Every structure is written in C-alpha cells, then in structure tokens.
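There is one chain below, alone, in structure tokens, taken in the form predicted alone.
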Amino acid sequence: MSKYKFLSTPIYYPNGKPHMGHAFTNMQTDIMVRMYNLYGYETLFSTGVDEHGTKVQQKAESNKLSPQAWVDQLVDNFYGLNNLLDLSEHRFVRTSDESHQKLVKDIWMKISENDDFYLKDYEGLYCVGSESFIKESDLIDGNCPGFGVPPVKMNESNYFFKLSKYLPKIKEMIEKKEINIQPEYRAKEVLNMIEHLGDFSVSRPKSSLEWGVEVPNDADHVMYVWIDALSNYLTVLGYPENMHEFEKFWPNVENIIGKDILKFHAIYFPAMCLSLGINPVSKIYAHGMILVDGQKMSKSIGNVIDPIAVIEKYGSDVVRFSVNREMPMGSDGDFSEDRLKEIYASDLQSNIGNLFSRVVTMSHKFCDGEIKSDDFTEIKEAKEKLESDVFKHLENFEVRKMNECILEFSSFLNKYVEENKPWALNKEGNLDRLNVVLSNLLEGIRFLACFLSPILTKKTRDMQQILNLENFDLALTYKVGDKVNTISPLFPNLTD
C-alpha cells in the first residue's frame, strides 16, 4: 500500500471575504491530511485562490485598482482565515503566480499538440458570476441561477476543447469506479450530467477580457478559468516540468470539492488529464453546503456567516470540533451558534474534558501520576476498533463518522471509570488491581489525544504537554515509570 497522499481543496475566487464554505472544506481536508500524517503517511496538502476572469477585472476597475493590485489585496483574507484555522497546508497556488502561468502555459500546449482545441465563433449567454456561458432553459425569471443578475449576450471567438471526444471515457472511468465520486448518488447525478454535455469555451479574446493568462500560440486570447484554474492541482506539483513529485503523489491524489462545482472536477479536468496522457484523480469528494436554519446562505437574506467571526469568537478548535461534527457526508447541514455551544459542553466539556480532569487527578492523588503497570490489555480491543474504524471512515471521507468513533472511544473510557471506581479500590487498598485501571486509562487518554490532533489542533497541544508526551504517536505505548503532569480544565466554560 502506497503511504503517500495528495488532498486539494479548489481554488477559491477571491471577489470578496472568505465564508463559512471555505472554512468548511478547509478544515475537512485539514482534518483527514493529519489524520492520514497520524497513520504515518507522507502527504501533500494544496489550496489556494483563482485569480483571474471578469468579476476580478471589474472589481478591480470598479475599485480604481489593477487587477493584480485588487487580488494582492483580497488573497490577504485568505492567508488570515488560514491562519486562524490553524490549517497545515503545504502549498498556497495563486494563479497570477509566474510559476504557475509558465506551467500552465505548458499544459496548454501539449493539449494543443493533441489537437482537442478548436477556434469557433460562439454567440451565447454569458454568466459574469460563474464564468460560464449557459442556457436560456437554464435561467431562472430571466436571471443566472444562483446570482440573481441577467446574463450577458456574446458573440465572439473562443478555443474550445473537445470534451465530446472524451466522454464516453470518463463515463466508462466512473462506472468502473476508476474515478471513484464520494458520496455514491453524486458519481450518478454526474453520470446523468455527461449525457447533456458537449465541447466547451477554454479562452476569451483580449478585446473582452485582458485579465489572464495569455493563449501561448494566440497572442490575442487569455486562458478562460479552467485550463487555467483547473490546472492548479497538476501544477502545484510542478507537473509537467518537474515530475519528481507527481509521480510520487499523483496516483493517490484526492479533490475535496463542494458539490456546486462537481460537474467541472469530475468531467472536464478529467478529460483534460486524459488529453495530457495522465490518469485522472482517483478519488473525488463532493461535500454539501453549510445552511443557516435550513436555508442557502446569503447577502440578500443577511444570514451569511463570518467565520473570521465565529472563530475569534470561540476559538478554532470549537469551531473546527462542532461544524465536522454535525455535517453529514455529502449532504448539506445547519450551523447556528446554539448548536455549536451545545456541543462544546456535551461532547468536549462532559464527555472529553470531565474525562481527561479525573483520570489525571486520579492518578495523582492514588499513584503519584506514574504509570504503574504496562498491562493494557482491557483497553486493548477498544483502541483497535477505534483505530480501525477512523481509518475505515477517513478512506471514505466520512470525517463525522471518524469524530463519532472518538467520542465512543471516550465514553467507553468514562464508563470503565465508572465499572472499576479507582476511588473504591484505593480505599479497599486493592493496589495492583488500581495500578492496573489507572495505567489503562491513562493509556487511553494518551490513546485519546492522539485521534483527537487532528482536529483539535491547539488544545492537544496542552494535552500532550499534560500527558507528558513528545509527540502524539500510535505505535507508541507508556511504560512503567512513565509520569503525567498535572491538569487544569481543558474546556473552561463559554463566555459570550
């Protein structure tokens, strides 16, 4: 089994402040890259922002700003969402970055040389908020889905790429679940998507958009977003100059996407990659969207959340632990701030928390805080369930049921507390049976913390400096002599 990985998350547009959505797939996919490390992979972590297209001209004219100026400034965003998240990430692609111009440039050709691009006039409608031609059936009360604004009629000269050619292909790739979609009833709605698909526009002349890359053999056309934004999970890799790193991570590369943008990760990059000649990602991750009581977030309404708000708020940990904790896979889910403190005070305050202040007090006041006895044998099964299973549901992306598991892992430990009372038989002055319970539970909070790092990023952090350990690791084990430190509460109440 190959023990490197490669997780992505798309690019984002940067035509406005990060949103919950991006918090959401960032910290899923920060999430399962740790918990992958946990299980001693090699892995590869991308994200990063789409820079180019009209809405950014605009903006950035509507701003008195260049283009370059206006993305320089909005990427910031970006970073300090990032940074607040304490996400892990390895590589940040910006598409106005040289580097990634000069390899997308490279791409471009080597499609061109296998002739799949054609110069055609196309008229059409044409949506400015997703950067795409639709179809009048498609517009709802004269307007483009999902923005509330007509489109604009077009009629110019576009480089298609011939998608056509490679349907019948990437069809084939799915069923055989060689392209393997996540959940399962997406790879269906994306098998019915290809039956309705044709080729599609891959550039705009310069006398409508100038804000691009440049068409490397026409001088008078820029790269429409996806050769270009598309491109960016090939080129952070440094694919197709520098193949070192592609051919080490590229046959186990994963898209963490929402499900919005499925129908472009699932049909065309594939067709793209099979025109380069490489095999397409493996696995690909449609997650739902965050609601606000049941409903899409928007401006309009005034129910959009900030999560740069949120997380000052409660801190990343909290936010990270409640948002993947109540996300169904795949499908969309509610977040409300009462929901997030009623699972900061059941599953982190009682159930985690209370767990970790006793079994450390315990140890403390009954046998100096030292591991007594290295005989884990009643702990033994649970933990291998619990180690199965999270990587059972990691494989699958199913990062709520992974949280699930943790948190049966520490309601089992809280229940042996309760059976074998460490209280009572210090007072029968049962010694050996208490040096066993107690070295069995601390054994299972260390066991704990270590599933809990990856998503608890920063109070682990305090729970390895408790355990006294040097790094969360799950080959390891105490051994007699071992001490803990002690303990003051890890999750203190909320404050508003």
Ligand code: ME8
Given for the second form:
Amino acid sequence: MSKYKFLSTPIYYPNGKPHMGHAFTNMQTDIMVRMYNLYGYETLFSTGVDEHGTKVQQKAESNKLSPQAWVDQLVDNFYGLNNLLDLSEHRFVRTSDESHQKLVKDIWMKISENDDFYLKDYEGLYCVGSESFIKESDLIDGNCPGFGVPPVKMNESNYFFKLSKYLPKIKEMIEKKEINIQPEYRAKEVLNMIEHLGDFSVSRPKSSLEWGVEVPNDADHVMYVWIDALSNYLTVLGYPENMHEFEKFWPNVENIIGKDILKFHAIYFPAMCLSLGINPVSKIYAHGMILVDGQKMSKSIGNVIDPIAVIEKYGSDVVRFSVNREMPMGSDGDFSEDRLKEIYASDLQSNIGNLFSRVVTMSHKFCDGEIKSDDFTEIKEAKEKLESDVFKHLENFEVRKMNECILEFSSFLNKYVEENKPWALNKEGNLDRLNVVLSNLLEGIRFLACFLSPILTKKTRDMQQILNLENFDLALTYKVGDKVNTISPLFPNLTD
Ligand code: ME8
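After the form predicted alone, can we look at the form predicted together with the named molecule?
So here's everything in the complex, that chain up top.
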C-alpha cells in the first residue's frame, strides 16, 4: 500500500524580511517531510506567501510601486531563505499567481452556490497588522492584542460567510478527533473559542481595498485575505479543477502552523471545507512562538532575529539541529546564539562527531575500513526502538523528542564503544570479537546517519561519502566486504 503525506506551512505575509519564526516553521516542516520520506512515504510539501491585503497595498503605495511589483521584489527574500534552509522539494504558493486566483474564484463560486455567503452592511474595528476584524472587548488599552496598534473603524458592505451554520459540526469533529489538533490542550482552547464566534466577513469593497482577488459574482468586491489565503492548501493541489492529487493527498493533509493562527485553521477553514463538501484537514499542529530572552520578537523592541544572518554565520545544519532540539512541542521557547553553541559542542561535536571519528578511524586501523561480520544482533534492539519511537513522535509532531531519540541512540553507540573497547580486543588478538564489534558500530553509525539526514541535510552528505552509501535506506544493512572511506572531523570548532 502506498503511503502519502501532505505537509503544509502557512503562507506568510511578505511585508518586510522573513524572521526566525518563519524559518522555524519551515525547518520543522521540512524535517518532518524528510523523515516521512525516510519511512517510505510519498510526500507533498507546500509553503508560500500571502500577498493580498491592505498592508501590502499601503506599503506598495508608499514605495511608489504597484502592489504586484512590490510583492515581486519581496518574494525573493522568502525564496532566498528557503534556499539557505536547504528545504527539500516543495511547492511555493503565491496568492497573486493567476493559477491560484482562478481556483480561488472556483472555490468562492462553490461556496456561493451552497448559499453560504450573504452581503451585509458592517461596522467594525479592523486591524491592518493582523488583517482581521477585532471586537471592542478584545482591545488592550485601545490596541489590537496581537499587533499593539489601534484598529481603524470601518463602515462598509461585506460578504459574510455563514460560519454559525457549521460550528456545531466542527465542535463535534474536534471532540471526536476527526479534526485532530495538537498539542491536545490547544483543542480545548479552540472549543472555547467556538462558543464566542459568529459569521465572519470574507470580502472588502474595492473602494477600500483593491489589491485582492476579485469576487467572481460581484466585481465591486475583492476577497478578504483569509478566504484567499486558506484556500492555498486546496489550490496547491489543483482543487477543484484537477482532482487527481487532491484525492491522493487530501486524506493525508497536515497543517503545521503557529498558535497565532489556530482559530483560522481549526474553525474557519474547516467550515469552508464543509461548505465545499470535502473533509476538513484531519491534523493540525500549532507550534509555539520563538522568543528572545522570554520576549516576543518585535521591531519596536529591536530583538527580531534575522535567520539569514544566523545561517550565514553557523550554516543551515547547525540552525536546523539546534532550534529543533531546543523548542518544546507546542509551547514557546527561547532562541539564543549561546544556546546554539552549547548544543553544537555537546550534541554535534561531542556525542555525534566523536562517535563517527572514533568508529571510522578504528575500523581503518584494525579492519582496513571493512565490514567483516554481518551479525548485528547487539544493536538490533536499539535500532528497532529508534525506528519505532521516532515514527511515533513524528506522527505526534514531537520534533524535539525525535531529536532526543536520535541522540540517545548515538549515546548508546558511544557506550558500546566504551564497554567493548575495540583497541583492547585488538591488543589481545581477539579478532573475531573485534570484527563483530566494529561491524556493529559501523552499521550503528550508518543507521544513525539515516536518522540525522532529515535534520543535518548537508553534513549527512559528507557522512554518506565517508560511509560509502548510495542512499540512506532503513531497510538495508551493510554486507560483509563493504568498505568505508576515511574521515576528517565532521564538526570543527566554531570560529567567532
Ligand atoms: O499569519 N515563532 O502570516 P505571518 C515561531 N499570512 N513561528 C512564528 C513566529 C515566532 N515568533 N512568528 C511567526 C500569517 N511565526 C498569514 C497566514 S496561512 C493560510 C496565512 C510563523 O507572516 C508561524 O508559523 O504573520 C505563524 O503561524 C506564521 O509565521 C505567521 O506568519
């Protein structure tokens, strides 16, 4: 049976440069995608940018550019980041693309034919920062709670989506875990939110916003950004025009998002899906926020971390490894360069790097770099445990725990070296035992490299060359007569 997974990140507002938060979601999703590939899944990975809306229109005007020309410039920052992060093959959605716009219009028409839109005069407070309407009771000192700026009063006619009609069904689906929200405590938060929600605005008159997808059956309006943006998870599959990929991947779709946009993904989008007559996304993972010294990153505090600068300094592997090693599943966590350096020294240099150096060097010294035994019984149990534990954590979005299991396996192999002392076996002339021990160790580091390959995408290419492997394959083992190449230090000291 073929196994499929479709993992998506949010599509980001392209205003300004991407920050460490955007990089975090993308790295984490990429690690999971690559891990599913390791387990033999066919995957589809999507990310992109959410280009319409008031903020872009305003910024473009102040830069004396058309909105399209403005976003055409900005999108390069995101391409550049993804490239530096060494993301695996992915689809990049731009909501200004013709192909996306056409399909969003089809989606709009389907919802409209289901009689789920109505036009209403609306007066409300609108926050341009979060591109959403805010209730007066949610304001903090008159400011939008997410963006800390005062919203503007709007009085205009909007199309509304009949969310209320779908709320009982969504509640039931979340309770039955047909919409599985992780971590579980976030599902409770969503159930609470449902109690306070009603129909939501899905369009803006062109007189207030021009930069959006035109409503297909009313040329005086453009779609309000969330309908346009949330639909990207469908349009990237060609829905509703081409159903082939949709049928394959939609039953296996997982949205990876930050907790800041959970309401839209766990309530609004499921309601849109129900209106379209399709199943809502079955798994949603809302991760926590990257903080700096316990504080939210913000331009006004001046503590925004530029992922590009950090990657240029330490390389993508170190950033991918350390950020995902550190961030707790679902809750907020700090990023600091000091912590990154500690993780580099203890996990990468000491635990993993030393292991590879010792094993490969000893195998050359004592066994001509050759596998001399295919009896891998002594590491069999640890290998099986690693394979099943990592998969369990992968299915629960526990990227940090996956990382811990991998490090535990590396520690286990280090202990195996210490306990079996190949150098002493060599001195004693106990060559049969030496061959078994070193073969187990070489097979152990081969298996370890397989599990590191989704995280350390570049360093494991060096490991692949050293270990003389065609690819990283969990189902294979070394054979008697296979040979490894020589090694130079994998993780040299960092220079400041
Ligand atoms: O909300 N820590 O775009 P956005 C971790 N366009 N992740 C963070 C983060 C932080 N400090 N800050 C941001 C939008 N993120 C909409 C989404 S989807 C259909 C439309 C990440 O540019 C995290 O994934 O504000 C969060 O959910 C997302 O960026 C918000 O990106």
